[in-house]
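Just one chain follows, in the form predicted alone, and it is written as structure tokens.
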Amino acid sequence: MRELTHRSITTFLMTLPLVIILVFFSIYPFVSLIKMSFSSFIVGKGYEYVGLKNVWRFIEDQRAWESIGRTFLYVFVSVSGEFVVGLGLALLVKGKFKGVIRTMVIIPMLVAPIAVGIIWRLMYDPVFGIINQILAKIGIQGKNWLADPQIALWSVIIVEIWQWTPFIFLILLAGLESLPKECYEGAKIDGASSWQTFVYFTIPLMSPIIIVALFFRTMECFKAFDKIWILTGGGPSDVTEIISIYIYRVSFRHNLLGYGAFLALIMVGFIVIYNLSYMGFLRRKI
């Protein structure tokens, strides 16, 4: 009994620092966010409870709904593109191209997002940008990539895919190289084609790893802000304004901190629902 009590006390003392950190950095800010969501900030007075005022404001805020829809489009296309390209690279690199080639592939992930935004903004420049210069040499007229409302969002998505495909690539490559070789040898003996082996062996065996990779990238992609802000600032005509940028504008440009907190709380709920639905769908399909 004394030994059990001693173990319990030791376990409690060992986990106490982690619990304190969790409460301080996660639970307390979330509780504060909920409190702020039903308040309005008044200069000189601080936060004042306003009840459901922010709820009705959100229901009638067409721009907020548009930014949320744009966010889901941005996340879905970006993460899907990262997965397709990352899986393709992992299959290509598996078992070969070790060392320098693999290091070069992951370089974009190591660059700071703000630096990525600056670099790609220069590359997208309609006059001096390298992209339009290359297109001009092959007889194609370049676009004003970040100022054209029809292609601005897709231009930003390309940057997101370019930077974070290496994350998916590394996880999937590690998964591929850990798969048992016996399955592939058996499939080869049975006469299975490369496509059949990929569909009936590789994907099912990789499904837990795929779900983890997509889950983490989806969570991070919802928080995108810095690259988009550097590239377009949410423009032109708000076509690249996702919810994080709209929350920034509402909170710090219009000084509606309470409403901004409510939008952030709503976005947390959407992220949870989206991820649960996304993971449930993947578990059924993979």
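Residue numbers count along the first chain shown, from 1. Think of the rigid core as the biggest set of C-alphas that the two forms share within 1.5 Å after superposition. Remember, it's a predicted structure, so these values are computed and weren't measured experimentally. Compared with the form predicted together with its partner chain:
With the core superposed, residue 69 shows a C-alpha displacement below 2 Å between the two forms.
With a cut-off of 2 Å and the rigid core superposed, residue 264 has a Cα displacement that falls short of the cut-off between the two forms. Once you line up the core between the two forms, the Cα of residue 29 ends up 2 Å or more from where it was.
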Contents of the next structure:
Amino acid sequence: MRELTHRSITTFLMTLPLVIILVFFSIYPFVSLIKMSFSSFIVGKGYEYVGLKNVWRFIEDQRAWESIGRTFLYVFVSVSGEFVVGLGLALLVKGKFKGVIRTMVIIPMLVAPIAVGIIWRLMYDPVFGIINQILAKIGIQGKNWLADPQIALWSVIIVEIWQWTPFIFLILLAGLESLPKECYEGAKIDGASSWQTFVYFTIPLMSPIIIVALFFRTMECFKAFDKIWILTGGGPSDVTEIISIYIYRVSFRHNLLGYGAFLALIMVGFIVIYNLSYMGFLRRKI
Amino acid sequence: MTRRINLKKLVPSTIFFILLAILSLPFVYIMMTSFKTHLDIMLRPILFTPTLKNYVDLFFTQTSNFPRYMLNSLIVALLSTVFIIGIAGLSAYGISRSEFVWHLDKILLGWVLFLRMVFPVAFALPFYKIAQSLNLLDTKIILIVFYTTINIPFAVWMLKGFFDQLPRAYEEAAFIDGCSIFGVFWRVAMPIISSGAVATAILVFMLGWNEFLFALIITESSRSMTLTVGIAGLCQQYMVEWGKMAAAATIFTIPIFVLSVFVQDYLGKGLTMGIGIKE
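Now show the form predicted together with its partner chain, given that the preceding structure was the form predicted alone.
In what comes next, the whole complex appears, and the chain from above leads the way.
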């Protein structure tokens, strides 16, 4: 018995470094973020408590609202697109194409967001980009994909879908291949069409995995910054300015760190509520 | 009849190979571009003479800080990985093996997961302020501290998963032989999960190597600037040099490719932190 308590004290001590790191480098910064949110923090001048001034500024800040709306659109369209293509691809590949070909599918996910940005900026280039070259060959007038305010956001979303479809694919494929074969054989004997099998077997059996995949994709998608920064920098005329880019600009271009912190805090609050409700949902499903 | 069967097989395969081309060819395209001269990029002949000029320009020009950026990235990513694996290894084992009062372990894991959810920019802002007050702006130290903090959740969750799967019988045997708990951790548990720990380390290294936002905020000069910020700088120069940018993107991505070959089996698990994914 003494041996056991001794052991559990030691294992507790083993977690101490983590606790210390979390307290100093995550709880303290988080408290500091809250303090910053209610102050005007200007580089070189320091703190000045301003009460709810940032809240009023936020309510009147049309650009912030627009960028939040845009972020939701960006996340929703990207994740839906990734899901549809990823699921389709996983169904096509299931049980086939082992080895190198599968690895090729996941290449985009492995390329760093910065490099993805460069690759696509080059491909989207109206003059030497490969996309407009191909379109010209089949007689279509190419567009200025990243500089046209009407389509720039969609061009950026395509890149996001391109990069992260493999993630959904990888997870759904693992799920599909672990489904019990007997169900399918039974359905076949009972004369179910492949569409019926898909709707009544595959989707319900896969739903926990689908939920997990969508959860992580959505969570990460909200954080997008690097790719868009390289592709458009938030332009043209702010049409690709999602919230993280707006926060960066407010804080470091307009030098309003207090207000930037307030916007960041709002987004953190939103993400936490979203994730908690999603996790509650997840727990019921699994 | 035979025709119909062929069609049924042909259509999915065709769709698959078209998608495969869309997914994998852009990277091949950027690699090819990196071996082209500026003239070839503009005139775009199908056949071109490969040149190493872009790479030579990046690495060996007097004014180019590229090697310096690369070294910075390497130091920052490597050191943060070492810290993360050390701390996360110990604590993941602790969390996995001990019974905590008041669900402290759950609270700890929950906080760790929360860290992963938070916008990087929400942590970058206070870190910027801390760095400023400690006079650490534009240093590698603050980058290492930041990467250790934001990437530790990931490592803790992954390693805890590995330790949870480890049968306790091995450890009990070692206890009976008179091993201390640190001894068991270091001599028994760690070696058994070593392949998982290496995969975790590689994934954490990749996260640090690819990070952009915080480095953009903190770094100003070649003293601490990492590769990502350096490459982004190339994009914003008034004369866009596609060849050089393509070369930079290639160089930047190759190590990630090589490393990811080793962690392929862990990728799905890693990216969802092991939640809900069976092997």
